[in-house]
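A single chain, nothing else alongside it, follows as structure tokens in the form predicted on its own.
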Amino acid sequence: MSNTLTTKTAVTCENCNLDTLCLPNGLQRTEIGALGQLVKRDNIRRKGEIIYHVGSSFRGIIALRSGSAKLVSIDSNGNEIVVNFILPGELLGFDGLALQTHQCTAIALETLSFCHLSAHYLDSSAIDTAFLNQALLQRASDQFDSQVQKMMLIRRPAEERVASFILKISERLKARGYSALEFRLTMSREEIGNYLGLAHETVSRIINHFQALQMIEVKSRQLKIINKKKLLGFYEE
């Protein structure tokens, strides 16, 4: 059997199972077809490899097809700050859009693949940019809302931050067709703590406490939600 994908089996923007989460969401079929002609697919990064560096020139918008990544910034003392974790169907690159220079570094948390829409096409006459700009604005607004929620969460007690993090990851994975109750955390506890503004020892202590309360079960990085209602109630307190 040939290893070459046929037109029917090749993944495109029109048949991708992440189309309701990625840029095609909300676009007309003809618009999705036009977008699909411009996207470069099958870009691969291994765990720890860089997708783009802080200070590098903006080269376009990136959509994860599989795997996960972290978006990090560096403070004035040279410390790494985890800005966000990116899952399949979510976009990267907005940190370079305004100034045409990336303000963060994107790093693979595991082997991942992504699609790339070159910056050239964002202002190109090759497509009707009106629909594309509207889609990009919507995704950028979603990311802004997410960062506002994160800032509000950081003011909450440590236990609530960790409970919220677990539940949000669960919700995001469910939207992508994965199990909402059992999944692998690709980020370390140190990275989770960095993201939540907590020491990694605090994250570990709280996770152990949640296990003792029989809300979750954790083996290595595999997490299982045993009592979601109890975990949700803990978060809402």
Given for the second form:
Number of protein chains: 2
Amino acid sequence: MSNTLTTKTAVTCENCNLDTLCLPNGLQRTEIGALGQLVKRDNIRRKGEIIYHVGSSFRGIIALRSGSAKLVSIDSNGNEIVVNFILPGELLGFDGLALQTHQCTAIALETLSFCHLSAHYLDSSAIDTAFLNQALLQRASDQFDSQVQKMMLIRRPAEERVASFILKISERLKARGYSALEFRLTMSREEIGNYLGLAHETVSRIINHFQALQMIEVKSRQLKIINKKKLLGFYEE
Amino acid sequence: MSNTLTTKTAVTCENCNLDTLCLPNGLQRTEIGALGQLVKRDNIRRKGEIIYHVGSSFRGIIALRSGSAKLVSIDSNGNEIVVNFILPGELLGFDGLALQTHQCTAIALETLSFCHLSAHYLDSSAIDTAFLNQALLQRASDQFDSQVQKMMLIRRPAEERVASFILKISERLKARGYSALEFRLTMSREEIGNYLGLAHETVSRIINHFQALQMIEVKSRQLKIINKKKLLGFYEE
DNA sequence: CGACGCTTTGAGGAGATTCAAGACACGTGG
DNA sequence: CCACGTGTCTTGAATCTCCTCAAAGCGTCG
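Could you drop in the structure for the form predicted together with the DNA? We only have the form predicted on its own so far.
Everything in the complex follows now, all chains and molecules, and the chain you saw is the first one.
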């Protein structure tokens, strides 16, 4: 692994800059080292390519190292809904845990790289599984909490949903070391609308309305937050 | 525990009639016995009483033995939404797992009883925690899957949501040994509407519309499914 | 048996969708 | 480097679904 052609030095869990966000968070130093042995790195996908497909057997938990992805669910009529967007440092794959078969499809929104913690080791005792299981359980529950939060958001008026969406993306990017106030959306209006339960025209209208109100500046997918308080005010009244 | 005043013999995990639905499902006989030692039984709540409250510290996973409950989430503005309804044999409490603090409130819809697997033992090694952790992980993931399913449902037209709701309750009751075609709803129209993202008047209208179409028979909360195919047809076109 | 809460039913209105068309951005090839 | 084409984004107008408000009917429980 150390003789790659990249200019970077080999990345392990021990020196990964996402370690505080990713699964190792909370593990002992030695355990992180052990975990590092079990992880497959340097997986790459390009825009539109699939990370895993609905119905495929669960192969493990995935940690996004760079780039972004969307998690979509498809019902029996072929309706596709965006369950979540995944940013660097975030985990992916919990939809395959319960039934050992993925219930969703994960698709790259841009070029991305990810690490892969093989399912084989999730129930083996290669490392202190008690702690790892605990961590996984927490992450899985966290996914549940997020869905509940999203459910609450979907009940709110369209403008609140969009305001909240912008602010949440901002927060998540900030937590990962990116600018909180100026960033590029990697998903289309259509995908945002699908995620928020709105038509893409509605999303577009509201985003431009926010711009007219001096809350944000938008140019296509480039977004700049001008007045965070006003945005917050939309759903904290 | 065996010297209770009830007429039933003492219930343990080993002789509980919900064993195939509850957590022990898949455990070894001896492990079920061990698990039984850790469970607090005979907890009772009456209609409207709280099982656990949002913000309270996580004390463990709960298995509903009889009766039904609702799981509600409350946002910063005091808006209350019904996240889920819980039927006998179903598990509860996963909203407290990630942050060790409950994110939701669980409330009895009628008189109910439940078992309580103390959180203290979830990370101790009193029994084969590898297996139990695995089981818990699967249940937690299952909760996530359910929320994704619900998310998809909420995108559908109101009539589909109600049809799906009726059929899902029917299936869940059937799996627990109750009649699949005739049952009593333990929740109000208001609560159904809240759960499905509809006004209670809309729920009422649609239920009565279904009755006019000879799909169901309704008398207040008593419900009888007359034509399951027609109901299915509403969202499987 | 009376009161309260839940359910039903109707009318009107608001918010978001759908349909349609034009503007813009981006990647491709000349 | 620019022209072109495709897909994305914007904007407008008409429509529709579902909500809100209002009031009456029913059921349930003290």
